[in-house]
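First, one chain by itself in C-alpha coordinates, the form predicted on its own.
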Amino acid sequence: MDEQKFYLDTIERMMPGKREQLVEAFYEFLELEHLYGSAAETVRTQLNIYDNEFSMKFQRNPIHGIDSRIKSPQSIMEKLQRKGYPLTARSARQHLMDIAGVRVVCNYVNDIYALAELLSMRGDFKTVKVKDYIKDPKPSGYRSLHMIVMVPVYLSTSRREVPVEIQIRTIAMDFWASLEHQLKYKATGDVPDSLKQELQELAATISETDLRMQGIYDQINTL
(Lines of atoms letter the chains of each structure in order from A and count residues from 1; the text may use other names and numbers.)
(Lines give C-alpha, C1' and ligand atoms only; values in the text may rest on other atoms or scores of the structure.)
Protein backbone atom coordinates (compact mmCIF):
# COMPACT_ATOMS: atom_id res chain seq x y z
CA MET A 1 0.00 0.00 0.00
CA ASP A 2 3.03 2.30 0.07
CA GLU A 3 2.57 2.84 -3.67
CA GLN A 4 -1.08 3.77 -3.15
CA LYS A 5 -0.19 6.28 -0.42
CA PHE A 6 2.52 7.78 -2.64
CA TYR A 7 0.12 8.31 -5.53
CA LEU A 8 -2.69 9.63 -3.34
CA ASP A 9 -0.37 12.09 -1.65
CA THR A 10 0.90 13.19 -5.07
CA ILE A 11 -2.62 13.68 -6.44
CA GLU A 12 -3.80 15.47 -3.32
CA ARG A 13 -1.00 18.00 -3.78
CA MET A 14 -2.45 18.63 -7.25
CA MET A 15 -6.08 18.68 -6.08
CA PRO A 16 -6.15 19.43 -2.32
CA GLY A 17 -9.21 18.67 -0.22
CA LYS A 18 -10.70 15.93 -2.41
CA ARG A 19 -9.32 12.79 -0.76
CA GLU A 20 -12.39 10.55 -1.21
CA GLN A 21 -12.73 11.37 -4.89
CA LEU A 22 -9.02 10.82 -5.33
CA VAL A 23 -9.17 7.31 -3.86
CA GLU A 24 -11.76 6.39 -6.49
CA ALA A 25 -9.70 8.08 -9.19
CA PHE A 26 -6.61 6.16 -8.11
CA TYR A 27 -8.30 2.80 -8.69
CA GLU A 28 -9.62 4.01 -12.03
CA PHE A 29 -6.04 4.77 -13.03
CA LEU A 30 -4.95 1.30 -11.93
CA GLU A 31 -7.64 -0.18 -14.19
CA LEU A 32 -6.37 2.09 -16.96
CA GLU A 33 -2.83 0.79 -16.38
CA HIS A 34 -4.06 -2.80 -16.72
CA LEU A 35 -6.00 -2.00 -19.90
CA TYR A 36 -3.08 -0.31 -21.63
CA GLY A 37 -0.65 -2.94 -20.38
CA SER A 38 -2.83 -5.60 -21.99
CA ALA A 39 -2.80 -3.69 -25.28
CA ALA A 40 0.99 -3.41 -25.23
CA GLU A 41 1.26 -7.14 -24.52
CA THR A 42 -1.02 -7.87 -27.50
CA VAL A 43 1.35 -5.92 -29.76
CA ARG A 44 4.40 -7.69 -28.33
CA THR A 45 2.78 -11.08 -28.87
CA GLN A 46 1.98 -10.28 -32.52
CA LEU A 47 5.52 -9.03 -33.14
CA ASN A 48 6.97 -12.22 -31.66
CA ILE A 49 4.71 -14.25 -33.95
CA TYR A 50 6.09 -12.40 -36.97
CA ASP A 51 9.66 -12.85 -35.74
CA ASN A 52 9.21 -16.58 -35.20
CA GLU A 53 7.56 -16.96 -38.60
CA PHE A 54 10.51 -15.24 -40.31
CA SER A 55 12.89 -17.48 -38.40
CA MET A 56 11.06 -20.59 -39.59
CA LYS A 57 10.63 -19.51 -43.23
CA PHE A 58 13.81 -17.53 -43.89
CA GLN A 59 16.19 -18.69 -41.14
CA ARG A 60 16.63 -15.21 -39.74
CA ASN A 61 15.03 -12.93 -37.16
CA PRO A 62 14.17 -9.37 -38.22
CA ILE A 63 13.69 -8.30 -34.58
CA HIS A 64 16.70 -7.80 -32.34
CA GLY A 65 14.66 -6.88 -29.27
CA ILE A 66 11.28 -5.67 -27.99
CA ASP A 67 10.64 -3.48 -24.98
CA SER A 68 7.43 -1.96 -23.63
CA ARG A 69 6.44 0.56 -21.01
CA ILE A 70 3.24 1.88 -19.48
CA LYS A 71 3.06 5.37 -18.03
CA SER A 72 2.46 5.28 -14.28
CA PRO A 73 -0.68 6.91 -12.85
CA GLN A 74 1.54 9.68 -11.47
CA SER A 75 3.14 10.32 -14.88
CA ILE A 76 -0.26 10.32 -16.61
CA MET A 77 -1.71 12.84 -14.18
CA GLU A 78 1.35 15.07 -14.37
CA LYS A 79 1.02 15.16 -18.16
CA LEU A 80 -2.72 15.88 -17.96
CA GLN A 81 -2.00 18.70 -15.56
CA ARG A 82 0.68 20.19 -17.86
CA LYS A 83 -1.77 20.15 -20.76
CA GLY A 84 -4.61 21.61 -18.72
CA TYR A 85 -6.89 18.55 -18.91
CA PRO A 86 -8.99 17.09 -16.07
CA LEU A 87 -7.11 14.61 -13.88
CA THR A 88 -9.34 11.64 -14.64
CA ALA A 89 -8.92 8.26 -16.33
CA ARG A 90 -11.55 9.27 -18.88
CA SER A 91 -9.58 12.40 -19.73
CA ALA A 92 -6.42 10.30 -20.14
CA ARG A 93 -8.18 7.98 -22.60
CA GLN A 94 -9.46 10.96 -24.59
CA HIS A 95 -6.32 13.08 -24.75
CA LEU A 96 -3.22 10.89 -24.37
CA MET A 97 -2.06 8.52 -27.10
CA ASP A 98 1.25 7.47 -25.56
CA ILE A 99 0.19 5.80 -22.31
CA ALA A 100 1.25 2.43 -23.75
CA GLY A 101 4.49 2.26 -25.70
CA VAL A 102 6.32 -0.55 -27.49
CA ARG A 103 9.86 -0.13 -28.82
CA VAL A 104 11.04 -2.56 -31.48
CA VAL A 105 14.73 -2.79 -32.39
CA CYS A 106 15.43 -4.31 -35.80
CA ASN A 107 18.60 -5.50 -37.51
CA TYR A 108 18.10 -3.67 -40.82
CA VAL A 109 16.23 -0.64 -42.14
CA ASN A 110 14.10 -2.75 -44.50
CA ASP A 111 12.93 -4.78 -41.51
CA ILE A 112 11.43 -1.62 -39.99
CA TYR A 113 9.17 -0.99 -42.96
CA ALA A 114 8.32 -4.68 -43.36
CA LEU A 115 7.12 -4.90 -39.75
CA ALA A 116 5.21 -1.62 -40.01
CA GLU A 117 3.43 -2.91 -43.10
CA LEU A 118 2.57 -6.23 -41.44
CA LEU A 119 1.12 -4.43 -38.41
CA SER A 120 -0.92 -2.16 -40.68
CA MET A 121 -2.29 -5.17 -42.57
CA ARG A 122 -3.59 -6.96 -39.48
CA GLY A 123 -7.37 -6.74 -39.67
CA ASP A 124 -8.14 -5.83 -36.07
CA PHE A 125 -5.32 -3.29 -35.71
CA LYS A 126 -6.11 0.21 -36.93
CA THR A 127 -3.20 2.53 -37.74
CA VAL A 128 -4.25 6.10 -36.91
CA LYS A 129 -0.93 7.93 -37.21
CA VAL A 130 2.54 7.37 -38.67
CA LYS A 131 5.59 9.62 -38.29
CA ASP A 132 8.63 8.59 -40.32
CA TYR A 133 11.64 10.14 -38.62
CA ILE A 134 13.92 7.94 -40.72
CA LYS A 135 13.10 9.67 -44.00
CA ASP A 136 12.55 12.98 -42.21
CA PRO A 137 14.78 13.05 -39.08
CA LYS A 138 14.19 15.40 -36.18
CA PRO A 139 16.49 18.46 -36.02
CA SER A 140 18.52 16.69 -33.33
CA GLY A 141 19.28 13.83 -35.73
CA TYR A 142 16.84 11.39 -34.09
CA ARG A 143 15.61 8.64 -36.43
CA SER A 144 12.84 6.11 -35.87
CA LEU A 145 9.46 5.10 -37.30
CA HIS A 146 6.57 5.94 -34.98
CA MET A 147 3.07 4.47 -35.28
CA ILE A 148 -0.08 4.94 -33.21
CA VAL A 149 -2.15 1.77 -33.54
CA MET A 150 -5.57 1.10 -32.04
CA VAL A 151 -5.44 -2.37 -30.52
CA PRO A 152 -8.44 -4.44 -29.39
CA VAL A 153 -8.40 -5.68 -25.80
CA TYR A 154 -10.96 -8.34 -24.91
CA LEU A 155 -12.06 -8.07 -21.29
CA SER A 156 -14.47 -10.41 -19.53
CA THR A 157 -17.50 -8.28 -20.41
CA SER A 158 -16.38 -5.96 -23.20
CA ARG A 159 -14.05 -5.22 -26.10
CA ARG A 160 -11.99 -2.03 -25.84
CA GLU A 161 -9.95 -0.15 -28.47
CA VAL A 162 -6.68 1.07 -26.96
CA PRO A 163 -3.98 3.23 -28.60
CA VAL A 164 -0.41 1.95 -28.48
CA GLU A 165 2.58 4.00 -29.61
CA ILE A 166 5.02 1.75 -31.49
CA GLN A 167 8.57 2.93 -32.19
CA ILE A 168 10.56 0.85 -34.66
CA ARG A 169 14.27 1.50 -35.20
CA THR A 170 17.55 -0.24 -35.99
CA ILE A 171 20.19 -1.21 -33.44
CA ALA A 172 22.28 1.78 -34.53
CA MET A 173 19.35 4.20 -34.24
CA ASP A 174 18.53 2.84 -30.79
CA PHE A 175 22.16 3.19 -29.70
CA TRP A 176 22.21 6.87 -30.75
CA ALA A 177 18.79 7.64 -29.23
CA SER A 178 19.71 6.05 -25.89
CA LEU A 179 22.96 7.98 -25.56
CA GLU A 180 21.39 11.25 -26.77
CA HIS A 181 18.64 10.82 -24.15
CA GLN A 182 21.22 10.27 -21.39
CA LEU A 183 23.25 13.28 -22.44
CA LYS A 184 20.18 15.52 -22.68
CA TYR A 185 19.03 14.70 -19.16
CA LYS A 186 22.54 14.73 -17.72
CA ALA A 187 23.14 18.31 -18.92
CA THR A 188 22.45 20.90 -16.22
CA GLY A 189 22.27 23.79 -18.67
CA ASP A 190 21.89 24.46 -22.37
CA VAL A 191 23.89 22.11 -24.57
CA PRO A 192 26.39 24.10 -26.68
CA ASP A 193 25.59 24.36 -30.38
CA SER A 194 28.91 22.69 -31.20
CA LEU A 195 27.85 19.54 -29.33
CA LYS A 196 24.40 19.57 -30.94
CA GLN A 197 26.11 19.75 -34.32
CA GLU A 198 28.38 16.86 -33.44
CA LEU A 199 25.41 14.75 -32.37
CA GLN A 200 23.67 15.53 -35.66
CA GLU A 201 26.79 14.52 -37.59
CA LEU A 202 27.06 11.28 -35.63
CA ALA A 203 23.38 10.54 -36.35
CA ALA A 204 24.04 11.03 -40.06
CA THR A 205 27.08 8.73 -39.85
CA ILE A 206 25.02 6.07 -38.10
CA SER A 207 22.30 6.40 -40.76
CA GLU A 208 24.88 5.93 -43.52
CA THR A 209 26.23 2.86 -41.70
CA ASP A 210 22.71 1.43 -41.52
CA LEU A 211 22.28 1.83 -45.29
CA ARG A 212 25.68 0.26 -46.00
CA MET A 213 24.88 -2.71 -43.75
CA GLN A 214 21.55 -3.11 -45.54
CA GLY A 215 23.40 -3.13 -48.87
CA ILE A 216 25.89 -5.74 -47.66
CA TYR A 217 23.05 -7.92 -46.37
CA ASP A 218 21.18 -7.64 -49.67
CA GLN A 219 24.28 -8.64 -51.65
CA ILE A 220 25.02 -11.61 -49.39
CA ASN A 221 21.38 -12.67 -49.57
CA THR A 222 21.57 -12.91 -53.37
CA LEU A 223 24.61 -15.20 -53.31
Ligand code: 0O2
Second form
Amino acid sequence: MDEQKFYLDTIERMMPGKREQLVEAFYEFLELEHLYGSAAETVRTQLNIYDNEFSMKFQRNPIHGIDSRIKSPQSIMEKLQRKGYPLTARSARQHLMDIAGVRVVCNYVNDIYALAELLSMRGDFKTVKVKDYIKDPKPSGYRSLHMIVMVPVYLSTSRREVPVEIQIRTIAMDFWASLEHQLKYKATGDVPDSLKQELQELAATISETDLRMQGIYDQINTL
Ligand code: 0O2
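Let me have the form predicted together with the named molecule next, following on from the form predicted on its own.
Full complex below, order starting with the chain above.
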Protein backbone atom coordinates (compact mmCIF):
# COMPACT_ATOMS: atom_id res chain seq x y z
CA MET A 1 0.00 0.00 0.00
CA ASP A 2 1.16 3.56 -0.73
CA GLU A 3 2.95 4.69 2.46
CA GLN A 4 1.62 8.26 2.42
CA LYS A 5 -1.98 7.02 1.97
CA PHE A 6 -1.48 4.68 4.91
CA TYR A 7 -0.39 7.56 7.19
CA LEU A 8 -3.21 9.84 5.98
CA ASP A 9 -5.79 7.10 6.58
CA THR A 10 -4.37 6.50 10.06
CA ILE A 11 -4.62 10.23 10.87
CA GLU A 12 -8.22 10.27 9.62
CA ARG A 13 -9.08 7.29 11.81
CA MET A 14 -7.39 8.77 14.91
CA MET A 15 -8.69 12.32 14.50
CA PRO A 16 -11.68 12.36 12.16
CA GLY A 17 -12.18 15.66 10.33
CA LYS A 18 -8.68 16.97 11.29
CA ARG A 19 -6.84 15.33 8.43
CA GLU A 20 -6.18 18.47 6.37
CA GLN A 21 -5.04 20.53 9.37
CA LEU A 22 -2.67 17.81 10.50
CA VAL A 23 -1.20 17.26 7.05
CA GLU A 24 -0.60 21.02 6.77
CA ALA A 25 1.07 21.11 10.20
CA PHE A 26 3.24 18.14 9.21
CA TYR A 27 4.48 19.89 6.04
CA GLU A 28 5.08 23.14 7.95
CA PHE A 29 7.35 21.27 10.36
CA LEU A 30 9.18 19.61 7.46
CA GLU A 31 9.78 23.06 5.99
CA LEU A 32 11.01 24.30 9.36
CA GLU A 33 13.44 21.41 9.60
CA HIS A 34 14.83 22.13 6.14
CA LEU A 35 15.18 25.88 6.74
CA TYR A 36 16.83 25.65 10.17
CA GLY A 37 18.96 22.66 9.12
CA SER A 38 20.29 24.73 6.19
CA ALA A 39 21.10 27.66 8.50
CA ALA A 40 22.99 25.39 10.91
CA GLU A 41 24.89 23.89 7.96
CA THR A 42 25.89 27.40 6.79
CA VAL A 43 27.32 28.17 10.25
CA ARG A 44 29.19 24.85 10.34
CA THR A 45 30.70 25.53 6.92
CA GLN A 46 31.87 29.01 7.98
CA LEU A 47 33.43 27.62 11.18
CA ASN A 48 35.27 24.94 9.20
CA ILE A 49 36.60 27.62 6.85
CA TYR A 50 38.06 29.54 9.85
CA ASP A 51 39.50 26.36 11.33
CA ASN A 52 41.15 25.32 8.06
CA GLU A 53 42.50 28.84 7.54
CA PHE A 54 44.13 28.80 11.02
CA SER A 55 45.56 25.39 10.29
CA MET A 56 47.06 26.59 7.01
CA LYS A 57 48.44 29.89 8.36
CA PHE A 58 49.41 29.04 11.94
CA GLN A 59 49.62 25.22 11.96
CA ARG A 60 47.01 24.88 14.67
CA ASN A 61 43.27 24.25 14.91
CA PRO A 62 41.24 26.41 17.31
CA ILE A 63 38.25 24.08 16.94
CA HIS A 64 38.25 20.66 18.54
CA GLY A 65 34.79 19.67 17.27
CA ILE A 66 31.47 20.96 15.93
CA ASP A 67 28.07 19.46 16.56
CA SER A 68 24.68 20.65 15.39
CA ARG A 69 21.09 19.70 16.02
CA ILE A 70 17.57 20.78 15.12
CA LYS A 71 15.13 20.81 18.03
CA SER A 72 12.67 17.93 17.72
CA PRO A 73 8.97 18.80 17.10
CA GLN A 74 8.21 17.40 20.58
CA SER A 75 10.80 19.61 22.25
CA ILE A 76 9.59 22.64 20.22
CA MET A 77 6.02 21.99 21.42
CA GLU A 78 7.14 21.58 25.05
CA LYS A 79 9.02 24.90 24.99
CA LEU A 80 6.10 26.74 23.31
CA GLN A 81 3.70 25.32 25.88
CA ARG A 82 6.01 26.22 28.78
CA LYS A 83 6.23 29.82 27.54
CA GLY A 84 2.48 30.05 26.81
CA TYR A 85 2.73 30.51 23.03
CA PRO A 86 0.47 28.91 20.37
CA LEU A 87 1.58 25.41 19.36
CA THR A 88 2.21 26.00 15.65
CA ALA A 89 5.21 26.11 13.33
CA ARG A 90 4.57 29.83 12.72
CA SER A 91 4.65 30.51 16.47
CA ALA A 92 7.89 28.47 16.78
CA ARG A 93 9.50 30.62 14.04
CA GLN A 94 8.32 33.76 15.79
CA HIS A 95 9.23 32.94 19.39
CA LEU A 96 12.02 30.34 19.51
CA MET A 97 15.60 31.31 18.78
CA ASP A 98 17.15 27.91 19.48
CA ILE A 99 15.42 25.65 16.92
CA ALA A 100 18.80 25.39 15.18
CA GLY A 101 21.73 24.84 17.51
CA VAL A 102 25.45 24.60 16.77
CA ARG A 103 27.88 23.62 19.51
CA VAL A 104 31.53 24.47 18.97
CA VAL A 105 34.15 22.93 21.23
CA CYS A 106 37.44 24.85 21.33
CA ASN A 107 40.84 23.96 22.69
CA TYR A 108 41.50 27.20 24.61
CA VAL A 109 39.37 29.93 26.22
CA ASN A 110 40.84 32.66 23.98
CA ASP A 111 39.75 30.67 20.91
CA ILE A 112 36.12 31.02 22.06
CA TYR A 113 36.24 34.81 22.00
CA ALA A 114 38.27 34.88 18.78
CA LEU A 115 35.68 32.74 16.99
CA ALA A 116 32.78 34.74 18.41
CA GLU A 117 34.38 37.93 17.12
CA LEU A 118 35.02 36.45 13.68
CA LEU A 119 31.39 35.30 13.43
CA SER A 120 30.14 38.74 14.50
CA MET A 121 32.34 40.44 11.92
CA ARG A 122 30.96 38.38 9.02
CA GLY A 123 28.86 40.88 7.10
CA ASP A 124 25.76 38.79 6.50
CA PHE A 125 25.60 37.09 9.94
CA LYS A 126 23.77 39.42 12.33
CA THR A 127 24.48 38.80 16.03
CA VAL A 128 21.29 39.64 17.89
CA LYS A 129 22.12 38.32 21.37
CA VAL A 130 25.18 37.21 23.35
CA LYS A 131 25.07 35.51 26.76
CA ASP A 132 28.48 35.12 28.32
CA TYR A 133 28.14 32.31 30.84
CA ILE A 134 31.95 32.13 31.08
CA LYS A 135 32.33 35.57 32.65
CA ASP A 136 28.99 35.13 34.43
CA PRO A 137 28.40 31.38 35.02
CA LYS A 138 24.91 29.97 35.65
CA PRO A 139 24.11 29.07 39.32
CA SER A 140 24.62 25.39 38.36
CA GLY A 141 28.24 26.18 37.41
CA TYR A 142 27.48 25.96 33.67
CA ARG A 143 29.98 27.88 31.52
CA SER A 144 29.72 28.57 27.81
CA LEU A 145 29.39 31.51 25.40
CA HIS A 146 25.98 31.64 23.72
CA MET A 147 25.23 33.71 20.62
CA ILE A 148 22.08 34.05 18.59
CA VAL A 149 23.04 34.82 15.01
CA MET A 150 20.66 35.57 12.13
CA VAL A 151 21.91 33.58 9.16
CA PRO A 152 20.77 34.09 5.55
CA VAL A 153 19.43 31.02 3.74
CA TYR A 154 19.02 31.30 -0.01
CA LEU A 155 16.07 29.21 -1.21
CA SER A 156 15.16 28.82 -4.89
CA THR A 157 12.74 31.74 -4.81
CA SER A 158 13.53 33.68 -1.64
CA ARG A 159 16.14 34.71 0.93
CA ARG A 160 15.28 33.95 4.56
CA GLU A 161 16.91 35.14 7.80
CA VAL A 162 17.08 32.25 10.25
CA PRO A 163 18.24 32.40 13.91
CA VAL A 164 20.89 29.92 15.02
CA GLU A 165 21.96 29.47 18.63
CA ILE A 166 25.73 28.97 18.73
CA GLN A 167 27.20 27.61 21.97
CA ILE A 168 30.99 27.95 22.14
CA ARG A 169 33.00 26.36 24.96
CA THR A 170 36.24 24.57 25.76
CA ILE A 171 36.73 20.79 25.88
CA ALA A 172 36.72 21.01 29.69
CA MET A 173 33.50 23.07 29.85
CA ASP A 174 31.88 20.65 27.40
CA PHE A 175 32.96 17.64 29.45
CA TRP A 176 31.33 19.18 32.55
CA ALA A 177 28.14 20.24 30.72
CA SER A 178 27.49 16.88 29.10
CA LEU A 179 28.05 14.89 32.31
CA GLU A 180 26.01 17.32 34.40
CA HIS A 181 23.19 17.14 31.81
CA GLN A 182 23.26 13.33 31.91
CA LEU A 183 23.23 13.31 35.73
CA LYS A 184 20.28 15.72 35.87
CA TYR A 185 18.45 13.58 33.30
CA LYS A 186 19.18 10.39 35.25
CA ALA A 187 17.94 11.81 38.56
CA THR A 188 14.31 10.85 39.09
CA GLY A 189 13.70 13.50 41.78
CA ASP A 190 15.53 16.67 42.74
CA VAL A 191 19.33 16.46 42.80
CA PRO A 192 20.46 16.80 46.48
CA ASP A 193 22.04 20.14 47.40
CA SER A 194 25.32 18.44 48.38
CA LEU A 195 25.71 17.07 44.84
CA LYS A 196 24.77 20.40 43.29
CA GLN A 197 27.46 22.02 45.43
CA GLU A 198 30.00 19.42 44.34
CA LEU A 199 29.14 20.02 40.67
CA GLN A 200 29.59 23.79 41.17
CA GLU A 201 32.99 23.20 42.77
CA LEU A 202 34.05 20.94 39.91
CA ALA A 203 32.95 23.58 37.40
CA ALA A 204 35.17 26.11 39.20
CA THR A 205 38.11 23.67 39.19
CA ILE A 206 37.60 23.08 35.47
CA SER A 207 37.53 26.81 34.84
CA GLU A 208 40.81 27.25 36.71
CA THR A 209 42.34 24.39 34.70
CA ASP A 210 41.24 26.08 31.47
CA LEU A 211 42.98 29.32 32.51
CA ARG A 212 46.16 27.49 33.41
CA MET A 213 46.16 25.60 30.09
CA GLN A 214 45.70 28.94 28.31
CA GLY A 215 48.67 30.31 30.29
CA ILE A 216 50.88 27.36 29.31
CA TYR A 217 49.82 27.69 25.68
CA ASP A 218 50.65 31.42 25.67
CA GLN A 219 54.08 30.83 27.23
CA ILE A 220 54.95 28.05 24.79
CA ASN A 221 53.85 30.30 21.97
CA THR A 222 56.31 32.99 22.98
CA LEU A 223 59.29 30.60 23.21
P1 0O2 B 1 19.13 21.42 24.53
O2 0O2 B 1 18.64 20.04 24.32
O3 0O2 B 1 20.55 21.47 25.02
O4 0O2 B 1 18.88 22.35 23.39
P5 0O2 B 1 15.90 31.09 26.25
O6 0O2 B 1 16.17 29.97 25.26
O7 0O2 B 1 16.69 32.35 25.95
O8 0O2 B 1 14.45 31.33 26.45
P9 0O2 B 1 17.18 29.46 28.14
O10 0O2 B 1 16.52 28.20 27.67
O11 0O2 B 1 17.42 29.60 29.62
O12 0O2 B 1 16.37 30.68 27.66
O13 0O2 B 1 18.53 29.68 27.34
P14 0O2 B 1 20.04 29.60 27.82
O15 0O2 B 1 20.18 29.86 29.26
O16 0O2 B 1 20.82 30.49 26.91
O17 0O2 B 1 20.49 28.10 27.63
C18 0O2 B 1 19.87 27.13 26.89
C19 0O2 B 1 20.81 25.95 26.62
O20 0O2 B 1 22.06 26.09 27.32
C21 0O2 B 1 20.22 24.64 27.11
O22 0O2 B 1 19.45 24.10 26.09
C23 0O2 B 1 21.48 23.79 27.38
O24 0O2 B 1 21.98 23.27 26.18
C25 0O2 B 1 22.46 24.84 27.89
N26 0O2 B 1 22.40 24.99 29.36
C27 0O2 B 1 21.92 26.05 30.03
N28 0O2 B 1 22.06 25.89 31.36
C29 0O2 B 1 22.65 24.68 31.54
C30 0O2 B 1 23.06 23.94 32.73
O31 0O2 B 1 22.91 24.35 33.88
N32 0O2 B 1 23.65 22.71 32.51
C33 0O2 B 1 23.83 22.22 31.24
N34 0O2 B 1 24.41 21.01 31.14
N35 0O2 B 1 23.44 22.88 30.13
C36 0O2 B 1 22.86 24.10 30.28
P37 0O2 B 1 18.10 23.31 26.40
O38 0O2 B 1 16.99 24.08 25.76
O39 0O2 B 1 17.99 23.02 27.86
O40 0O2 B 1 18.20 21.94 25.70
